[in-house]
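Consider the single chain below, provided in structure tokens and representing the form predicted alone.
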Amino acid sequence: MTPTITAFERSPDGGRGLARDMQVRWALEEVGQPYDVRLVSFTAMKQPGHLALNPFGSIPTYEEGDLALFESGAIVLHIAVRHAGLLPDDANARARAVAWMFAAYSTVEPPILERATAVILEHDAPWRDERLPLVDDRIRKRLAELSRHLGSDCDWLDGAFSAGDLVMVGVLRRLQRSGLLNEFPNVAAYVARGEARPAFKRAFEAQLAVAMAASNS
């Protein structure tokens, strides 16, 4: 059965591939699973039909038969468990890959999202100029830790590419306009390796096509 995911009808990122459906698209492309996309407006996301799928009124959602999921991390994990290609066969390695997924969302991403809030939503706030350097330093701490783990000879977080890398790269891509990634060349190279994967490129182009169609309408 072909799953259906939801995505923004008009993505706030304008086609940069940062919306949460990007990671789900990428996971589906990595495992070779065809999928359908249902585009939703910001208004529709708050209506009962969508809230029945995601009580928080956001995207993405994932429907397959009688299964409905929300939260991109949960959806990526479901895809990785159900299809070969995103989790190692070895039980311990699988557990570590899942741990890296949690690390991406719970440890690395929070200060990155805090930075986005400061830059986008609080740009006129009187405390913004004092707060932003503090947030950047928290991000640098996480990037330094990640850089130390990767070292000079690791292509991926734990052996072969996994769902942990997919999520981590997705999280780190939010920093590309900040200049912070460039301070850690091996982390920047790690992100570039993820973006070079054919499955990533297919997912990015699919999301970009939606953004371009919206801008032309």
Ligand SMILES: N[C@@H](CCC(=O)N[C@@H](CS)C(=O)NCC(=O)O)C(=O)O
Second form
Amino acid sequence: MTPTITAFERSPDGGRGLARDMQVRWALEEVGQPYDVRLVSFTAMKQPGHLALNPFGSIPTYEEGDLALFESGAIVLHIAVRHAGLLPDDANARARAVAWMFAAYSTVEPPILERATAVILEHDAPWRDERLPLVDDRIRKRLAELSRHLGSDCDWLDGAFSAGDLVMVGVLRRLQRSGLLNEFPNVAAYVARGEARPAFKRAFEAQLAVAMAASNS
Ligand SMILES: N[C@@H](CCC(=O)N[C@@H](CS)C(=O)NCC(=O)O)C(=O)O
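Cool, the form predicted alone is there; where's the form predicted in complex with this ligand?
First the chain shown before, then all remaining chains and molecules of the complex.
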């Protein structure tokens, strides 16, 4: 059965692939599972039809037969469990790959999202200029830790590319315009390795096509 995911009708990032349908598209591309996309407007996301799929009124969602899922991490994990290619066969390595997914969303991402809030939503707030350097230092701490873990010879977080890398690269991509990634060349190279994967490129092009169509309409 072909799953259906939801994505922004008009992504605020204009096609930079930062909305979280990107991770789900990427996972589906990695495992070779075709999918349909239903585009939703900001208004539709808050209507009962969409809230029945995601009580928080956000994208992405995932529908497959009787199953409806929300939360990009849960969706990526579901795809990884159902298909070969995103989780190792060895039980311990599998558990570690899942740990990296949690690390990406619950340990690495929080200060990155704080930064986005400070830059975009609190742009004119009086505390913004004081807050930003503090947030940046919290991000640097996480990047330094990741940098130390990757060292000079690890392509991926734990052996072969996994769902842990997919989610981590997705989280780190939000830093591309900050300049912070470039302070940690092996982390920047890690992100570039993720973006160079053919499945990433297919997913990126698909979401970009939506953004281009929206900007021409
Ligand atoms: N933790 C959720 C976050 C979902 C989320 O924040 N989605 C954003 C797009 S990346 C969204 O729909 N924002 C619009 C809104 O919440 O109104 C996930 O990973 O799926």
